[in-house]
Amino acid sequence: MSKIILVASGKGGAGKSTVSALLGQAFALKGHPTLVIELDSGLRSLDVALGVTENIVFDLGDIVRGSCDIRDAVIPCPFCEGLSLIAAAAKPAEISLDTLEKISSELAEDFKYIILDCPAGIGETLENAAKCAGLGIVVATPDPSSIRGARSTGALLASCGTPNRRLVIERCPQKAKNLAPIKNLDEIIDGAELQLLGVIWEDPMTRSAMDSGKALAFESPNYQTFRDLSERIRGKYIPLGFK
């Protein structure tokens, strides 16, 4: 049975897709089929982040208005074998807690993770992927505004019952004197009130493989960050470092 993720942020720009995308690469790598869905309706990213682009065909909204069968709107990633990408609705769509449990449902048998890529915000889709989802991970970057809304994000997840929830710092400087404003990471995952799982490096490597839908190069000081954030939602123990 494939184990569901839920990745949110309390505000737009924090590195949620990122997060999705990279991680959902480092789990195929490892050899676990993998697919990403992208909740985003009218807003979406991850076909570029993921070089699928001119292979959509169909998309999230074909799946809730029922013009397709749910196996027609997954789609390969071409540079990373086992990670697949649901696309996000063209235009704005109602994604029900009933979509995403068929979905997952059907769709169990053939991917070891589920990543589902919220909105960013606390709306309607955050909640009903809350209720299937096993894992929240929230993702805030160095920024009081970002910590608040994960913070409030954590406990949108709390009441909607997710049983675990955890904390991604995304574009996080590598030397500490750079946090500024914010004083260390204790005062972020304090202000989010969230157990950390991991810290994304602000990294123009990260940036590119975004952007231009190939693979995260290996020098980015991010690869392993990935592997190391897939590691420890498996169970395994790696210690959290920070120079």
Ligand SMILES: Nc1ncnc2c1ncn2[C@@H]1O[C@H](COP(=O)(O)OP(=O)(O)OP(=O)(O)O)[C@@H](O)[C@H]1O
Second form
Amino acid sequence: MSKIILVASGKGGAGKSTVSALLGQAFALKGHPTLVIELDSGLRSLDVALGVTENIVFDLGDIVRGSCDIRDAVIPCPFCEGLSLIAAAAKPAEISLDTLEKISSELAEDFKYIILDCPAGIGETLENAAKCAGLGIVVATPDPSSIRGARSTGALLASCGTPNRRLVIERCPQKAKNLAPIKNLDEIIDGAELQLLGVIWEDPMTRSAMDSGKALAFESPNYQTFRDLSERIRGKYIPLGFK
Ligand SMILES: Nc1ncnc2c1ncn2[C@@H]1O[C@H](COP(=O)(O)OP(=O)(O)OP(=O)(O)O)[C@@H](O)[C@H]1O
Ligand SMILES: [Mg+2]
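Based on the form predicted alone presented above, generate the structure block for the form predicted together with this ligand.
The complete assembly is shown below, putting the previous chain first.
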């Protein structure tokens, strides 16, 4: 049975797709086959990040309409063995719980992890993802509206029954003085009312990996960060270790 992990945020642009893509790569590199499903209908981006835009024949919309077999919409990532994508539906549509359950049961033997990259905000698709996920990762950047959005999202996940909910702080400046107006990371954790799973640094190499459809450079400060994040999810004790 695959473990289902959803990635959500209150505010758009917080870094959900980045976390989904790079966490997926970290799992796959460790030998755990992982499927990322982009639920953001009408607003695709992960096909670019995973370098599969030219390879899309069927997407999540085709699965919803029943116009392809589920497996036909699974696209392997060309630069990361063990990682695959189901691309977002081309047109806006809510994704039902029934669709998510059908996909996860059909692919239960193929993938150790299924990562659901959710649309921004709070809506039906997020609620359905929350009902089937075992872990909800809420992404927030260090800005007050993103933190407030993370708190509402965490509360929604709790009300939908997602058993484990954690915070990932994205695009964190590498110098603490650049956090302003936030004073420190505790302020983000307290504001989001979620336990911290990891901190991703603001980093041009991370942005470039997402924009170019290539693997994250080994030299990026986030390379090890995502490996640590994946190991923490697998239950290993990895100290948070930021200064
Ligand atoms: N750690 C980072 N360092 C630098 N840039 C980043 C980082 N994380 C994300 N970005 C950039 O920020 C932008 C938004 O990230 P991303 O697309 O992952 O957000 P999102 O939450 O999925 O957005 P949406 O709500 O539109 O789906 C992208 O251009 C991405 O490359
Ligand atoms: Mg996105």
